[in-house]
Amino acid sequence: MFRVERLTKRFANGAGAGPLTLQLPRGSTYALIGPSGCGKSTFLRLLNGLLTPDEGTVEFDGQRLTPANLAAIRQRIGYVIQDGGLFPHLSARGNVSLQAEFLGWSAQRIAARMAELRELVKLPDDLLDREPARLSGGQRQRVSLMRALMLDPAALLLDEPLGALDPMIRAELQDDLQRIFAELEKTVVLVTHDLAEASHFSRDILLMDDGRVVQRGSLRDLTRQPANEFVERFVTAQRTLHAEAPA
């Protein structure tokens, strides 16, 4: 689904992504994992189109990207960040129907595939009257899930779509997206700082460091086989962070 060759995106101040090769196949989830700064939400960006690379080339179903098709593209893609990222002034319903009623689906089409994603993201019918400020954190995120899916995009990209919420909204989220990620069996790329959720998502998880992937396989990889001594001080440190948790 996805493919990228020597992908690389610098910033004044050093920080970015790549250079990365590597590709990430149809119908699976997939994990990017890292210390704050090491190019995750980055990376996620180029895949989508929303930063243009330095140099390389980013591949979606077989298709550069390029200026030409870039909208086009986009709207295959839905796209989640932190906190839902919806528009204050519309409503939820307005907030998901936004894309469909820019490409002229009809009132009754909007209908239809709103009632199919509330249903999916299990969301009370008379809260898409609310506005954003009116929802919880967990609230929010479900009507951002809903917009990015409105338009049955083959491939979802989630930053950090859980990391404000407390924990026990968190966790419920957790089991519900994992059971929508297994119904709809979409391409899923997801950003998280913490590799117990990473590993709840996915089996093919991705540890990133100054910008590239430093280690690519299993909670049980990472864990037992670290590549290098940043891996292995990665797990480590999360697990005393899990393990100083309160109770």
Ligand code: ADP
Given for the second form:
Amino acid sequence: MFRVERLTKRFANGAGAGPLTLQLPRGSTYALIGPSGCGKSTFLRLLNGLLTPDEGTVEFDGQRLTPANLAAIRQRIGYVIQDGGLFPHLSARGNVSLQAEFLGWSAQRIAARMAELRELVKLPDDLLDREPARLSGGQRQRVSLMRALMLDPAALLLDEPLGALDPMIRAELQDDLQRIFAELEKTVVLVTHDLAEASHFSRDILLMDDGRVVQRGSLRDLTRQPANEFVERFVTAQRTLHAEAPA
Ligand code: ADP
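Target state, the form predicted in complex with adenosine-5'-diphosphate; input state, the form predicted on its own:
Everything in the complex follows now, all chains and molecules, and the chain you saw is the first one.
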């Protein structure tokens, strides 16, 4: 579904992502993980064309991203960010339907899709009339997911979608997301900085350091056969973190 070649984006301070050459075949869930600032969000934003690479290419479903086809391709890639990124002045319903309205969908078609998605993400109907500020963090993320799925995109990119949530809501939404991903059979790329969360969602984990993927594999691969010292340190630090967490 995604194929990137020598993809590179470096900011003025030298940070960024790349060079990256890899493929993310259709229909699976991939977890992008690594320490803060290693380039996970940058990579994700290169995948959906929100950032233009300095070098290299992104191919989506066999089509190379270019300025001419970007708008059309972006409609086929749902995107969810940490705080949801919802428009504060619109109701949840208004946020979810915005793109479809722009594309001229009929009110009937919008309502039908909305009902389908509401069921999928388990959001009570009355909450759809609230503005984001009157929703909890978990509810906001459910609405963001509905918005990202409205046009039935082939791929879904999620940037730390559970990062801002408290542990119980996070665990609940983690389970729901896993069910939703399995049900939808879309290509999903999920950014997290938590190895347990990465392995919860995927057996294909891409561990990044300084903009590059240093190891790709399952949790077992990363823990049993770390590719280098950084991987070993990262895995150990995550284990220590979880071991020290209060019961
Ligand atoms: P991660 O998602 O892994 O935390 P990011 O991809 O957000 O990392 O950022 C990687 C680095 O790139 C950051 O340390 C930041 O300094 C830099 N960066 C990200 N976006 C920009 C930008 N728009 N302009 C300048 N520097 C940026």
